[in-house]
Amino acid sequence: GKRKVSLNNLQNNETNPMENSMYKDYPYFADIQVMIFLGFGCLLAFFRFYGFGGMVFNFLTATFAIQWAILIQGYFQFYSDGKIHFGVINLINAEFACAVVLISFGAVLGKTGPVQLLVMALLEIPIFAVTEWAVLKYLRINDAGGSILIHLFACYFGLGVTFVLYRPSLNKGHPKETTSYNSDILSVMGTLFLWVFWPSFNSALTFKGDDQHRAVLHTFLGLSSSTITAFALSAMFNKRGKLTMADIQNVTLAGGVTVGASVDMMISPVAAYALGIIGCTACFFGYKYLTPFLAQRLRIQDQCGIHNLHGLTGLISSTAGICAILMATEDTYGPSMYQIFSHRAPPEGDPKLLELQKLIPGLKPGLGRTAQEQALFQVAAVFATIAAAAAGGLLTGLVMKLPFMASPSDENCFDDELFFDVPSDFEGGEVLKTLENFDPTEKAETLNTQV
């Protein structure tokens, strides 16, 4: 039968080309590339004066930080005979790896130079790698989406990093801290990408077949429902009924997060579209109270409001994910329930696990454990990380804060000119100097004439 087809295939060194990885992988290799360099790139580039910083200083980072994690992710993960074994598989994981570092760029933009932001890389990718490797080997969780490995690592670690560089004189607002027409329109056109791509990015890393399928139809179910919910709430809440872009450029994407710990769990159609809803509500109060009180009363200035999209949604979808977990039985998922929580799985030498692999041939032997163990491991992960991800993010925020590392003075945050060579349309200083030398009734009125 099958067995001796493939032995024979070992013995002429037939193989079928088209079975290799890269026409499984690649596919979503290239919409991950999109998101971390157009997606974010743009996203990144809502400050009228800033718009080089975000999109650029994106590039760079993001360029460094895969590398990077190529070689320190392959020594944890793709290790054996001496080498690090390369494939498309490792640049998605290295692309998740730096969907981390540009997470946590978020809550510092503006206010870094590039000297930092890869000081930043440097630092954070051995962390993060070193505490995936970990929970994903002892305490061995399932979280497709990463809304635990990536969110909630970026985002403690990203205000661990803007704790640290406190500026107590941008919590009086700065000038040069303002969007303009055609940078917020740039910004949502990131929000666009990575809005089209968010099932590839939940889906990627998840088993082929049924798993990804529903990885992708419950991202974009999660997806249309927060983006409907954050329009209504927009609108709701500003004062003449209008609709604020920073809203649509962030509350948006909430869902895409909110439904990743349980993405290719059986949840159900209306629970991810639930879910989506609950994430987006509570991304934008939190834009809208909780980012201002952390400034003031905490001293953390979480720039981008990484706390609301990446912090909040992700501690949802965890607990989802723990539900979704406690839910399953076998009645649901037939055998295939010990694929996607292999743990779960009879032990080496069951009975039971020799039955199963009658049912799904080459099912790996797993660790017998039951839904509630399961579940505390989940809980277990999500503590660990966050404090993981702020103890890292405190470190390197103290090594960011050194006084070689080139970082901008208050005033210089939030300007292209400090570290580009501007073209001669950019009117960063004039608009401001302009501003300067009047009193503030006639502001007003300057600030309309050049605009």
Second form
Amino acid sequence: GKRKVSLNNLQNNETNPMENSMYKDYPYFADIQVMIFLGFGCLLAFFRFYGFGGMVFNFLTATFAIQWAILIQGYFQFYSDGKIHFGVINLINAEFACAVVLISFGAVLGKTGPVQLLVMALLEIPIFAVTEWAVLKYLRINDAGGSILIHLFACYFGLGVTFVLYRPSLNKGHPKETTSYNSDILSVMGTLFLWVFWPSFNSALTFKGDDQHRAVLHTFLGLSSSTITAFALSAMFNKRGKLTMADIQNVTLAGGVTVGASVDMMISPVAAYALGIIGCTACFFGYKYLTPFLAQRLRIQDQCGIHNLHGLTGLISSTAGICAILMATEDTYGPSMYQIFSHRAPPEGDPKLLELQKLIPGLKPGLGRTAQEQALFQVAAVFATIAAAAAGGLLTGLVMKLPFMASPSDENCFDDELFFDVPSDFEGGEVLKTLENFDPTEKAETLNTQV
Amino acid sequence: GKRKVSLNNLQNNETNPMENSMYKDYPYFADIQVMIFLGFGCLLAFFRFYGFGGMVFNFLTATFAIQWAILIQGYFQFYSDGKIHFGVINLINAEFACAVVLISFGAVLGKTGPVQLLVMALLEIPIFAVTEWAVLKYLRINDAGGSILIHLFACYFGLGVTFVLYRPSLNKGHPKETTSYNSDILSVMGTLFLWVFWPSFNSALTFKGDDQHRAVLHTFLGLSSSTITAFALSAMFNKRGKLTMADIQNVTLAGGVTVGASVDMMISPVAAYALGIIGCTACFFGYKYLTPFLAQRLRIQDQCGIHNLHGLTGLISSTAGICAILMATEDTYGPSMYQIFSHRAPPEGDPKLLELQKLIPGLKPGLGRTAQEQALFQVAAVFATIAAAAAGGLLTGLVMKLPFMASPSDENCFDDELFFDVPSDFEGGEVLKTLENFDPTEKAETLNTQV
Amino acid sequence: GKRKVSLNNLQNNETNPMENSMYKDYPYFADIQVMIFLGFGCLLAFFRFYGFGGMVFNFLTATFAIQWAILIQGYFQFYSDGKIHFGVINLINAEFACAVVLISFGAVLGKTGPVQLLVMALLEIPIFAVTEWAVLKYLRINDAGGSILIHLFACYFGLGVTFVLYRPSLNKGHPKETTSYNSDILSVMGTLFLWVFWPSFNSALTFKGDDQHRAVLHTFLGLSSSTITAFALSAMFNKRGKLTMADIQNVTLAGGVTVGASVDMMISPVAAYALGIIGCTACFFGYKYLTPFLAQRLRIQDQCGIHNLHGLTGLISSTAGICAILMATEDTYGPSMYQIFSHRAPPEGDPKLLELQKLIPGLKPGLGRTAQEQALFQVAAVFATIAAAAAGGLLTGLVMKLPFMASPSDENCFDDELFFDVPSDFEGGEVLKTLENFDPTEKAETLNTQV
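The block above covers the form predicted on its own; next, return the form predicted together with another copy of the chain.
Full assembly next; the chain just shown is listed first.
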């Protein structure tokens, strides 16, 4: 009889069990798991009275988003012979989709309830999956680290949502929009989890071998230069020369995004290092000038500043990727160029393909694109992704604003007490009593400065 | 001369050093290390005034239990030619034995001193090792995730111990039996470490290849459905619709146990998902109704509710494993059925064995059991394990109750000050002063609701 | 044209991409990353008012040190054909150099500003790299776990620095030189991260195969015995029989250092276990008696007690390594002896080399040293390393003492407020107000007792 159970035979004609695809994918999956659940979880727990919310809603949203993404991506990308093919590689793809949701979550952190977050994941995952599928199938781009599909999509989706959920009163600051000594340390731990495993994130879906090796090294270099730059800028632009924890928690990570689109290409270590510095600088000044501007002029309250850490850096990364594509020559890459830039490989039937296949057995036929053509498709992908994300975010925001979504009142924002049975030492209520003494101008400078 | 040093030649006739068994085992070992020391350590640090105790006694007990298990298991399972064969695989087995002790520890958390805990490990490890050895040697069961041998044994051993150590006064609650904002967050971090690496735990000892791949996927699915279910039940059955942190910390993990006994079988993703939901539901209502009942009627004070997270789920898992065994056919599994269900393989000399060995080279002769026979042996293993564990737990509890074991007085339970030099901001003493104002009925509802 | 980009072809004539060297190195790199950033970061955050400083300056110093080490080590060890060869193996080596800086950091924790720390890294990395290069090139020693080159160098460099930066007033204690309940727990978490991944640290640069397998097992055993011993000594030598958190945080790790120099040799599990006990005992009594003596008599204020955890243990480890070298015979090791002790292999042209190469294909010619000769070179390496480290440390201390280095005043030591914008719940200022009530004699016993 026909078998319907999809885990029965994950690989056919297998002789050595260690050649199971799992052994190539599982270490990266495990690292990304730590990033999603512990990295994001701790990073988002930076509010003094919203630590439960940051960490626990991250747990809930992530778990739901991954399950939902397995189904949706399975249908679009892994479906054949009447069933979804399922393996650790699907889990990695689903965790990438989950990362998209969690980044968008950063824009509305503390201002949304769990029902709203689940609805956001419910809508964002299919919109993301369709965009991803369409871009990969029709535009066919290079984006190993996901700068376009993950970071730009997540950012503009989140901005769309938060635009709709605009709360005028929060522009004056909120007494609970503050950190504590312990929550700041917890958030730095989250940053460190992300920092440490980011090379696995950026290299999880590259070609195995030299490509993956380069992706690890470029990511490490980009993060390193970005971290040093973040410390320097944080101290230099602080009135008293002190370090700001929000910079340590967020701006240090900018380099990981910025190298993303060209992470597996032969861009040289110096270029990766420079990308880290450029991305970090853009991200830092974004937090300083752009986020307040967006909030006050454009009604976009970007709670964690995802436009700085994922938007600006994503745009720089996309541009760098396009430059790397335009500069790529067979002289530099050798025949492996047609493996990395697979769409530039000669199409089926081209005699050059046969010639190349002698050098690289198993090289797949491509589309015979020139570098310029590939660059144009990358540009198209950037605009298409941003457009789809922004539209999807606006739509999702409208749904999340519906009355039965249990959105917290302005007063109850950034407060765990609304959603959790809190222990007796929780002091959220105490702070609310001092609300009358609250001076919004003092708080305004620390507003909107996280993730 | 004869060599007695057992690490000298870990593998013989080795040509490629990368074929050393270490490279197959070490990644799983590292993941399980994180679970044991950081996962359990943080999870058990959930008490407000017993954070040192939870994390540090976990460290002490785990380290001692692993060393002791290496020796005891080495004697029973890895002994030949006059010496114990020693490799990373022994460490994995010893960490499983250690997990058994740490789960049992959950039943008596906060009510036992370090000497008592070491005595518990001293006695539990050999009782466990003998039970494991006897069940594996004589009953020969399938239990890849350790639902029977690890979770059921640990649970009923712990219940046996806590039955003997019954403290009537604690049934009315204790002023220090409470959490703090920081300890709750720390405990969620422990949950996340366990959640993230549980697939490695459940798949560490399966066959390599498809079996291990399935174990990873089934565990991930079981945990995912269990997490979503735990959030839903926690909010639905809370008076004010709020989330209870103890549910997030514990009930989310139920799915990892529930898929254990059938984790490497072809049970289908849907079945793994369903098992997560069923196990989580049983676990949740166990915390709500069964734990208070056990404490007040049966004198079993299960401090962290291990009977819910490991006992009920272990029983469901064992039942599911038996169903999977009964439904396994060569039609579904192909000849690999005799690899997974190794005791169903034809015995030495059977002509069918030779035929199968042509399809699967290296297939070992089995016992020629039918599915029904195997199922009966699984049932026997469940009862034998529970009986051995409960008897061993009662006996161990009697030893732990001896007067020179430095058991803390009722008043000093859940308090780090008895065993640690505490820093000046420790407020345990302050709380004790308010003991007279303490209302037991208020506390009773949060009693017995952790791990 | 000539290619200058060093990441273009990481391996030549490669047929199977999975044979890329990255796949052998990356798992160990990822583990060491966690140790450096999360392990050290949390461990050094143990001060109540210096948690930001401990974790964030560790982040800054580590990132800078790794980048700088990549360049310096690249020039000395990985330079050929006019370029630095760059791969994950360089990152591992750079993280080892980084660990050296972080250990030295422990001697001056809380008493130095970020500029001073960067200057320390700036000078320590090249001094370390030249020492490492000279020892490896001219003395050619066995030191898989880095007991000599990493731990002894780091220790005596740090002691040199702190000798120059002597602050007489701190010998009487400091009101902020204290821990909090949360900072102690955080620091234990750091210890656990280091404990869990230490086997990866000690085995990252050994030969693959049996040697690496032994390194993992010996490290685990050394850590295990050391942990049990630390708990026992901590309780036994405490006036009230209580555990001291500083012992749990530091002394437990002594075994990892102590097995270092002989970790890949056939020293037997019993010897590894014994080394853990011996190293731990020395470390414990070092904290108790030697650190106060050094501070009060020799003007060496070793803030975290690195001389106990890295110096004394490093000396014991070096001695044990020399014993293991002297006792190594072909009878025990077989022909693989010339692989582990590569300098004992016969030199080029020796007929015994050809004979051995038949047994071990690819065995490299050595220097034909006897065991006694190798032992003498090990002794020379110990003294040369200590001398270079101490001299380098003194010199670096002098530079760090220059007036424009922004060294914190005695009063501002151990206080985050000097370098960070602290949240409103930070209480450092409160403590300073109680300075007059501060009794130095009470504090003196907890002084100088960490890392």
